[in-house]
Structures are given as C-alpha cells and as structure tokens.
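What follows is a single chain, given as structure tokens, in the form predicted on its own.
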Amino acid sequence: MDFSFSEDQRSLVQGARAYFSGRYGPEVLRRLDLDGLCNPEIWKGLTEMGLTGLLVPSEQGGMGMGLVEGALIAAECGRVALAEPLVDTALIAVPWLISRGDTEALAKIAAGEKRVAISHVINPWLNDGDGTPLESIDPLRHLTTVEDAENDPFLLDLGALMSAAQLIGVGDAMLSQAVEYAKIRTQFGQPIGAFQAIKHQLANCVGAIEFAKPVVWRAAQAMQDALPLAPVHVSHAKFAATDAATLTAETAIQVHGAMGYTYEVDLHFWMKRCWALAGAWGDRAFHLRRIDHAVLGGEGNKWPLAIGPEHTFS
C-alpha cells in the first residue's frame, strides 16, 4: 500500500511554495497590516495561479482537484500566514457548495470574481464577510458579526480539516524561524542552538509536527472518500495539529527570548495565526470530545471506532 503523494501532488505543492516564497514574505504581511488588508493584486495572483479554482470542477473553469490537494495548499497558506481568504472561499466554501448541488457561483469563484464567506454555528464570527467588524487576535483576518450561521456537519468538518492543514504549515514556519534564530543568537560565546536544552525543545516540535501531518492527510483522504469515520479522523487531525502548532509557538517564543511576542519580530504573525486557528471550527476540547465519544461512546455510538493494531488498515 502506497501512502506517498503522487508526482502531480508534489508538483502542486512545490509550485505553490515557490510562488508564495517569491511574492509573499513578512514585509508583505506588515504592509497589509498597516494598509487595512487590501491589495487586489495579491488576489489576482492567486487567481492566475489557479488556486481560487483548485477544487472547482473543470466544467466551471476550475482544476477539479480533491480535498487532499486542498489540504496540501491550505498548509502552504498557513506556511506564509496568507491574509487573503483563499482557504475560506476556495477550499471550504467550494466543496460545501458542491455537496449541496449549488454550482451557480463556482465559475465566478474560479475566475477570482467572487468570494464566499460561510459561517458555522460553532464560529461566532464570519471571516471576510459583511457585518459589524470584530477584533481578532490575528491582525491579518477581517472578522465580522454573523446573524444566520449554517449548522451543516459537513461544513464543520471541512472547516476543521482546512484549519488543521493550515496549522501544519504555521507550525513548520514557526519552527524554521526558531531554528534560524538559534543559529545566529549567541550566548556564552556560541550560538544558542548548540545548547542541548534548545536542541531538545526544537526536536520535540519536529516530532509533534511530523506526527500530525499524516493524521491531517488521512483526514483529507477520508473526507474525499466520504468514509463513515471521516468526522473522527477530522477531529483527530484538528486535535493533533493544534497541539503541534501550539507547542511550536511556545517553543519559538522561548527560543527568541520572549521577543516573539513583540511586533518587531516576524514570528508574532504566525503565533497569532496559530492561536486564531486553534479556536476556529471547533477548539481542542470540542474535537477531543468527539474522539472520546468515538472510542468510549458505548452502545449507539454514532462513530464506533475499533482501536488496536489489528484494525489499523481495516
């Protein structure tokens, strides 16, 4: 059984990463923060890359890819702390509209002419929508109040999956920043990265992130295949990705000597995105309860999860 990504999937990730790395650095985040999160050229670039139509069927002008590819791109969005609502529109709203048979807006979404903001009752806010502005811990998100929220379980799982994928990318980015800082910050005449305590802390972050990644990819595949246990896999993904990214945020702040909290250090953008995503589409406690129910729910369990090595690939 082959669990690796296909060549097309790897090329998709490499292309997106190369595009973002050349056009979307911390200096762009700072300009967006100061200028009110408005730069139409960025959205135009995302459209030209085909990312707004990634999951839109080819009949409506999109690329017709699946949720696994969507999760891979969501991770890249997290890696650069993308301010534009690409994930909300292209990776959450699109598959949800398709699931409802609502294809009217898909062509305009693929062409970058329409953004769709959808809220679930579990979120007391709407990202990039119309309404009374709300203050967010993440300065790169435009949140507003919401009156009529959806209560579709499939929408909840889509949002949680894509949030988990973004957290993977956010975690990778914070780890990279912490490692680079540990190489240049000296103490007692040598880089702090040479100290065993720092090495162990960063190694723990690597382990947490790498163990969370396959959980997220499995959840994406489970949703793509419409497996009965897909909601449980999604909760596991959100839980694991949240813990991995949160651990990395805390460690990166410590490595920076607490300067990571300050506006002057780029890390704070990713740290705040981590905190925002951790509470979006169901927080850690919510998803842990769903996992507990699957394992310990007893008779009448909606998602009976058989545990043990003999059930791993059942």
The other form holds:
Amino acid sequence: MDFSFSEDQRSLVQGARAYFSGRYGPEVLRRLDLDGLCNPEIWKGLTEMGLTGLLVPSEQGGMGMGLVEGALIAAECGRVALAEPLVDTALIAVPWLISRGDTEALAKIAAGEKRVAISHVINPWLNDGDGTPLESIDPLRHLTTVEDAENDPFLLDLGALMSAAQLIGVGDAMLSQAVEYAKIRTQFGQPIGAFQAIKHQLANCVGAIEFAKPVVWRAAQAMQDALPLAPVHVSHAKFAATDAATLTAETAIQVHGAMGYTYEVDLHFWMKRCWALAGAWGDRAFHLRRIDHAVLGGEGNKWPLAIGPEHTFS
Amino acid sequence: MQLTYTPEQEAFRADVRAWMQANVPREPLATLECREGYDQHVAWERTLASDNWGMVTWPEAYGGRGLDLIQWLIFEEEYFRANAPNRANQNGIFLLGPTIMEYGTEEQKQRFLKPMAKGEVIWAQAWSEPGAGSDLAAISSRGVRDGDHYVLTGQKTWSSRAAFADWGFGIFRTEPNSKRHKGLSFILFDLNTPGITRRPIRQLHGEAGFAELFFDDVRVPVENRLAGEGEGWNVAMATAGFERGLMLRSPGRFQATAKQLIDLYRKHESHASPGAREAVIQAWGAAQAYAYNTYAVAAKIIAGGKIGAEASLNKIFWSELDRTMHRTAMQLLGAQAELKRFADGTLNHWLEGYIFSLSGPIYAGSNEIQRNIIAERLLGLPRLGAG
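Moving on from the form predicted on its own, please list the structure of the form predicted in complex with the partner chain.
Now the full complex is given, and it begins with the chain already shown.
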C-alpha cells in the first residue's frame, strides 16, 4: 500500500510542466484564438517531448506508459489550457485503440504524423475533426459533427477520467490566477487578499481541489489495473473534479471582480475549458447516477460496491 | 502507486478484526461526558492496552507495537468497523503523545508515554482562556519560576475531558511581560495538584464534557515543561497539527458514519427528498476521498515528509463532512429526529451525533481560523493590516 507517485512519475510531471509553462502561456492562447488556427509547430514540439506517444507501446515507437501517467499529463494539459487536442488523441484514442487490438495508427500517432479523435454518443462530436464545425464557448476547442459515434463503455471511462484529470489542472490554474490577483489588487488600503471574505472563498477552493485529486489518481490506478469497479471510481473522479473546478471558476471570477469579466484578463480561457469539460464525457448528473447505482443499487447491482471503513480500497 | 495491501497487512487486519470481535463491548457505553460513561470508557482504554492496542504506532518500549502509519490506518478502519467506543484518552494518545515523542526528553517519554498507552493516566487539554480562544496567542495564564518549580496562576476554559481526567497540558506565559507567541512554555500538570479548581461546564445537551480550570499558585516541577522555556508556542502548534491533521479523526470514523447513513436512507427511502439521496451518495464519496487523502498523507510521512498547514484542510473537511452527514440523517428521520429514544426504546444516536458534529467546526481551532491558515500559509495571501 503506497498512495504516492514514483520518482519517475514526479519527474515526468515536472518535465511536462516546465515545457508547457515555458511555451504555452496565455499569449499563445490569445494568438491561437485570434488566428483561429492550430500552429503545427506546437504539435511538433509535443511529439518531440514524447507526449503524443506517451501511452503508445515501445514497439510502435512510444513511451509505453500507463493511465496513471496519462492522467498526470492530462492534468498538466488542463493547467495550461492547452489548445492542441493532445488529450483526445494521445490519452483517450490511443488507449482505446490498444484495448481493441487496433495498433495500426499507433506508430504514426507517436511520430506526430497522425491525430485521431474518437467520438462517443454521450458527446457526439469531435474535438479535432473534419466534419461541420460546431462552435464551443471554448474558442480553443475545434468541435465538428460526426456521422457515427462509438458507444463503448471503456471509451467513455477513458474520456471521463482524462476530463477529470484536466479539470484538476484547470482548477489549480484558476486558483493561482485568483490568488495572484488578490495579492496585487488593493482596495481600502489593503490587498484584497488580506480580507477574510476573499481568503475564505479561496481556501474553500483549495479544499475542493485537494480532496478531488486523490479521487482522480485512485480512478486512474483502478483503470490501469482494470478493476471491475473502475467505472464507479471514474465517475467519482469526474464528479469530484467537476464540482471542484466549477466552484473554483465561480470563485476566481468573483475575486477578479469586473476585471474577471473582461477578455483582457486570462481567466476566461480556463473558465471556458472548465465549462466544456464539466459536461463532456458524461455530465455531473450522469456520473452521479452511476455512483448512485453502485452505492444504493441493491439487487442486481452491476457494480456491487463494498461500503465501510474496511473497504477503502476494495 | 500501489493501492493493494501486502499479505502481511492483510494478516494484520485479520488479527485486529478478530481481537475487536472478541473484545468490543456488545452494548454501547454511556456517554463519555458523564461519570459512569467516563469510567466505562477508561475501562475500555485498559482493555485495549492489555493487548498493546493503545497506540500501535508507538515503540514497544512505550507500550505500543512499533507499527507504521499504514498499519495504524488498518487498525483504525477495523476499530470503526467494529463500532468500538470513543477513545477517552484521545487528547493523550493522538495529541500529546506524538508531541512528547517529538519534543520530550527520554526521561519524559519514559515517564508519560507508557501510562498513557496503558490507559492509566487520562489527559485533558487546557489551551483556551476566557480572553484567548481563536486568538490563542492572547493567553495570559502565567507560570512564574520559583527555584525548580513554576507557580501557575490564571484560568483555562473549554478544557476537554478535564471534568474527570487525571493530567492536563497547556501553554503558560513564563516570561513576564512577554507578548503574543513569545515567552510561552508548554507545561504538563497533575489535575489533582493543590490550587487547581475544576468547574465542569454543562453543555447544551446537559452533560459536562469540558471544564473550566482555575490555577491558584499551583506549584509544578520544572521537569514537567516540554521543550525549552519560551518555546511553548511552536510545541503547541505541533500538537495542533496532530489534532487537525492526521491522528484525531481517522477516516474510518466517517466511512462508518457514511455506511450507517446509507442504511438509514434505505429505511426512509419512501419519504426521502431527492436532495437527501444526493447527500447520501456524496457522503460515501467524501468519506472515501478523505480516506484516499489520508493514505496519501501517510505515504508522504513514511517517505520522510511532514504535514504542515495542509492539516487545516483536513480539519475543515472532516468536521464539515460530519455535520453534513448528521444533518442529512436528521432530515431522513423527519419527525422522529427530535426523539432522544425512538418508540422502541433504542437510542437516537443520530441526534447525539448531530449535536456533537456541531462542535467539530469549532474545536481544534475554529474553521474560520483554519481558512485563514490555508489562505496565509498555503496560498501566501497577506495578513490583514500587513500590506
């Protein structure tokens, strides 16, 4: 029993965070938003970092990592509100293709030559497709319609897990933007962050995010270990991460005051990502129903969840 | 990350389970906050100690079993699975004990830890004063050095367990005219020392779980001081960290409550609101989240890390979860919620639990203070007036 990340996992995160934060600041997001284009150089950079092939087996030229590492990188993508659909291709499509024994595209994905996004009936569009465009409130998600969406539960769980992980990073980022603003904005002769009315709201966000994190990591490990109850843990993760990020988004705009309502302040990129991901791959109600079924399902329960102090990891 | 138990850990769980099955009292004990219940709970402490279950993480030399924090968590899970009684000595084993382990001399460890683990000496904490609650650094009780003794004067209040306990610990101003966090010392005292008057405080439910303490020239030997003279604040904050952080409220307690709440919901499903149903589902999720987080904290400490201001996150989380779960239970009980005993004579433990849960966000540092700590120490926000 060891609920901690390995040295390798920690350095993977540190490496990705250093790479992203040096290159994909808000100025990049603004340029992409204004140009309405993806910059191919960015995908090239992600490929060189090995991130497109993170979960691709080494035989196909990837790093052969697992879903825990995938979730950790998804959180880093959320932290920078990455515009490129790296999560859709590398962290959702790749493990789904592997689960189906469909390895044909993997080498090209790892090499950065191919992007694959898979649509699920629960959200029948693609973030990165070539159908008719649909306009998302998140200007950095390029949604298009699809003809045929999949209806595979494993795909749904992958999408939900990686969305939950992104929401953790999105929440962390919004919180630190609000905190930095509260330190520099002064009123009544004080930084507004000195007032308890601000402090306590931000402290609530820390609590929500910090207690959602272990739920997400536990879900990632459960999926990686292919536990029969992994879908329940994924729903718990998506539910907790959605609530934490939503609370943080609303708190962050409130702390920014009227500035938070402007395009000029960066917050809105993360807030819009939060809104999009909150509903993607199963919304709050969908995941609550799945947990409800496991906890209160009674006879014929598809996910007979053992409940009680001795069942923390049952 | 390895989220499965080793065979040794599973075997340990089986040992604890078997012991609990054989030893946990069949009938619930009277409340810890009356004389009869206190005595029953002390007897239970001694039963635990008779097989060295008093505090499993302590070295064997001090009456423990020398186990790690994962085994402690397993022990706690089985403890709450068995619905074992509350710990009369929680101030000792969970708060003062770890503090002595960190700051005590070898002589103090020998002197205090073993009787604590054995349930022979029950401890009360004595921090708050009438003028120093959330603003603990405003304390004014004094300890004046007189040869090899301190002479304590002043008043402490809300002293948990002090109505019946044997010994107490608290901080006293040992440097005359010192201000705020400076000049305080952490002192342990026998509650039966001449000059100490205890006045039990009747709580809103009618029992007296805490007390006021009056110190009238109470002579306490200098060797009862923990750590150096004037270092009391830092020692007290370490104790507070243990209180808020890991030990005082292990996850098993809340997982057990969540499970009981789920059972209660099934009984009352026909007239429950959709909101109550969602609250029940969330109770399971939140109790599990608290458990995962505690395992993560344990892993961090085992790897040599420390728990700092994050302890405040835990304290807010468990205290507000406990209140929410009990509030939900009261809603499910509807008209029956007000009954101290149901028509069939069984105790309405939800009512008792709800009343107790209202104290959680207040004791161990009010949740407002915890939110300040999080904002200032974890987020780096400025103190009011410092800008």
